[in-house]
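So this first bit is one chain, no partners, the form predicted on its own, shown in structure tokens.
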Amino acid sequence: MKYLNVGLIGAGFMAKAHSIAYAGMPMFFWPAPAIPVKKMIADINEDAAREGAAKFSFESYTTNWKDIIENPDIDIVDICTPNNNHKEIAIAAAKAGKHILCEKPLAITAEEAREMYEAVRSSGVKAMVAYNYRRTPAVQLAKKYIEEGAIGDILDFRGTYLQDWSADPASPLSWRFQKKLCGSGALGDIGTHVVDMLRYLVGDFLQVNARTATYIQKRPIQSGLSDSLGNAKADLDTPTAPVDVDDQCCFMVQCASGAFGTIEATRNAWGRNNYITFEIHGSKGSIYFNYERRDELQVCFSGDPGDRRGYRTIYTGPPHPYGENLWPIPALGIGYTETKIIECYDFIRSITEDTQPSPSFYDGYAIELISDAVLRSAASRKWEDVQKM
């Protein structure tokens, strides 16, 4: 059996999500591709740092990234830091010649993309852009159909990614709202997401139309760089400081096959927690997702005779993709754990397997160049193309 040895920069939230899926991807996917191995966690803070090494289970840690890097026991260099760090871990870790999965956005500008889709691409190392939720079984199961013609060429689409933990203005002044160190807010954040499964379905975006807002103005001054995502709530006499990124997008989408659909991301839609959909109409049917019901996929086909035509509910299980390996009757139900585990054995796959992973950096550059389009488009209130990679 094979192990690959992991160092894993960063010990928040995401930190907790991969960890758990590199302990659970052989459990699931067994004979695994190969093992993973947690050897090193870093933090800046020396606490998070040594708690993570106990609670993630990692042999050790430190509070120097770049012990990591040097490190030449390391193989994988796994990126959960906020956004304005990446660029610099990750072209690092290639020209170390480490395999790299790199939290989503990729890089807080296309321009910083570009360099680490060059860097990864000369090294010839596999790096991945952990864009988790195309991978729930569901949204694999449409692409499935897509590509079969189920529901013919595809026409027009419209896609949502609603949440409301920043509704409150009392939510503190997290890393996700300051444009320095994030790049973009709701677009960047979630917003890629939805621009992330749309392009893997119906191909790639040529031009944006966009409008953005900031709602909340201002928000409380929180301590470090740790993410309470709306949990922690600030008292009255608590410093504030300005919100310099959108809290809410919205965009008209021409494709390249001239499909046409509407994409909306907002942080500050009360009643919704994760509400990621997509509806796709083809000239043979149509296809709706909804994450909050994840392990559901809708499904209308034109050929099914006039009084039984509607959309009829496919529950995901062993018939479908990766369903095998995960519950062994439908509807049993995944989680957002799942998502994190498949992603973990694509990944680890395409090392062993040297195969080209996906959403790769090349992915994660274009979605870039996606989400300045629509920035560019918000401040021009014009059409705007997509820049060419």
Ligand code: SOE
The other form holds:
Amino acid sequence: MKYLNVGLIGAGFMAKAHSIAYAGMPMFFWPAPAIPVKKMIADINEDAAREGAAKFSFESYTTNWKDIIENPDIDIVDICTPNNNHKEIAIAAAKAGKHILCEKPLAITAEEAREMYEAVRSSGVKAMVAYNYRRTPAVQLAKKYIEEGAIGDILDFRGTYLQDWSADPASPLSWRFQKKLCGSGALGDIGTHVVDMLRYLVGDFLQVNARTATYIQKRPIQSGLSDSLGNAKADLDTPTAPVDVDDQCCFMVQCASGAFGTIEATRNAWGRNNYITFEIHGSKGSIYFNYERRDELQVCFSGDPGDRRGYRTIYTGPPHPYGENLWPIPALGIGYTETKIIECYDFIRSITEDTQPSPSFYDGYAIELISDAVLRSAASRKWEDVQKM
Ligand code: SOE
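Now show the form predicted in complex with this ligand, given that the preceding structure was the form predicted on its own.
All chains and molecules follow, beginning with the one already shown.
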């Protein structure tokens, strides 16, 4: 059995998701392509690093991420830090010959993403961006329908990612509201998940026309980098500081294929929690997915008899992508963890089979070019081209 040693940087929410995936992957995908070994975890906050090592079962911890890069035993560098740190860590890891799993969005600008993409291309390491939702079996089934031509030529689509954790003005100013740390707000944090899924399903984006809004212009300052995702409420007398990223973004998309669509993302939509949806209309049928009902894919075909035409629901299970390795009965339930376990499996497999992981840093860079075009368009109030790579 092959073993791959993991060094994970950042000990917050995503570290938990990735650590569970490293532990769980071989239990689902047996025989595993390789067993990930949780060697070292890093966090600049020593308490977080120590606690992370204990909680997530890492052999050791450090407050200096460079210890992971310089450790010759480490095979994989897993980047779960705020977005502004991704570039420096990823480039150092690539130069040290480590494979990289990097949380999304890849970078805070397209220019940074380009440098990261070039670093991994010239070093030849495997590098994946953690856009996990495309790995939901129902999304993979949608891809299969599209590739088989079941819904014909894609005409148009709409995608959403709606949450409400930042709708409360008492929700503090974490790194997710500061441009220099995150790059953009709802767009980069959650909109890019939908961009990844739709780019994967309908193809390259050529042009966008966008609007963004910042509804809550100031938020209470929080100490430290840890991120409560709206759960910690500040006192009324806590000093505030400006928010300089979007709370909401909405844009039209013109695809290279001719298909046309809309995408919206907000973290201020009361009542919506992890409302990731897409609906794709083709010349011969339609597909609808809603992550809040992620075991289901709804499909409708023009060839169905007229008196039975309409959306029907398929519950994913063993016959579907990844299904044989997951649970033995359809609709037993795919969760966030399973999407991360599948992501881990595909990433480890790309290393052991020497194949290109997907979404790669190339895809991560392509998504940053789209985000840059969205922000340019929101400022110019005009259609903007997505720059070529
Ligand atoms: C916050 O909006 C967040 O944690 C995102 O950053 C994740 O990528 C998303 O999947 C869950 O919500």
